[in-house]
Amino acid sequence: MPQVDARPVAVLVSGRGTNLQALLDAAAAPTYPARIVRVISSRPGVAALDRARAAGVEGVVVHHRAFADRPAFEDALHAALVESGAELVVLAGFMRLLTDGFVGRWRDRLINIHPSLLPAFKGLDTHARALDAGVRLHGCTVHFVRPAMDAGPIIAQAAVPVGPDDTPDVLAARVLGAEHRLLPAVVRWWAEGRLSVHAERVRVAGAAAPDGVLWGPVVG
């Protein structure tokens, strides 16, 4: 049973929903300070909606193809978020680019998880590109969303080593494990009031990193 005063969070998805599952699992703990109030998918029939249903969380579809244009889609998305009462919106595998207008409505209340150590490897195919570049560290980033793709103030990052025999799939699985630790921690920090943005840099007050994960930037 979530805390009575747990802060409401909505999650936007488009696919499998493994990061959503990490959040649902975290929110099931009675001491977790956030609760998932609605899951919204840009596509029908995705596994993420099944995960929400299994956890007793409302799942709805705002199908981008059902609208004449992007502003109409985003107006419907915004209405569904407002109706849910969410104070924070998490993009967890949400495969739609959002316009300046939508991002502005949710400024500093909209976060994204991306499978690279931003600003490196924005966009798609991040693991194959990391291997092609020969990097020795790869990972994931949670950041506040800004209008440009995969841009915005970095909240925290988790790094993983790149092995000499890694394939994109092997590396992706290692990064995904880090994502599943990183995202619930960042949402906890937000719910506890530890996050603030100053001149497009994030301060995280009094947070500690769990074993096995590298974080940054974190300041006391």
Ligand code: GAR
Contents of the next structure:
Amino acid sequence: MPQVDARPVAVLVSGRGTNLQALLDAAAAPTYPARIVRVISSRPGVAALDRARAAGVEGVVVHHRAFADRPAFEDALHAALVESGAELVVLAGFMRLLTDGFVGRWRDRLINIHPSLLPAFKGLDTHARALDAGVRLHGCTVHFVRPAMDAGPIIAQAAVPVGPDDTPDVLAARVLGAEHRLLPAVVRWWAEGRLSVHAERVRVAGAAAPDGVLWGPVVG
Ligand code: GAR
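Would you generate the structure of this protein in the form predicted together with this ligand, following the form predicted on its own above?
Time for the whole complex; same chain goes first.
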């Protein structure tokens, strides 16, 4: 059972929902300081909704195609979020661009996970583009959302090595493993009141820079 005083979080999804699953699993622990109060999908029939149901969390569909325009879609999204009582909104594989109006209403209460070390490789197909660029380290980023795509103050990043024989799928799987650790950690920090934004940079109270360097490739 979640903590009674655990802070309420809503998760926005559009697809398979493995990052949602990581949050649901984390929130099942009695000491986790956040609880998932509602999952909202922009599309019906996605696996993420099954995951919510299996965890006993309310899943609702706010189908973008059911609305005349983006503001109408976002008004419905906003209403569903307010009704849920969520204090934080997590975009976990939510594949709709959000307008300035929506983002402004949830400023510093809206976070996104993106599968690259931002600001590199914004947008789609990040793993194939990282391989094309020949980078040695790739990874994922959790950031507060600002109006531009995949932009906003960075909260945390996790790096993974790029292997010489990686395909986009192999690399994606390695990054996804890192995502599943990073996102629940960031939501925990938020719930513990550790995150603050100063001049568009995030401070994580109690965090220290890890010692040493992370480098790749390793030879010999
Ligand atoms: C994740 O890799 C997430 O980082 C990415 O979509 C995937 C969703 O997977 N998000 C973006 O690309 C946003 N720009 P999931 O549905 O299994 O969590």
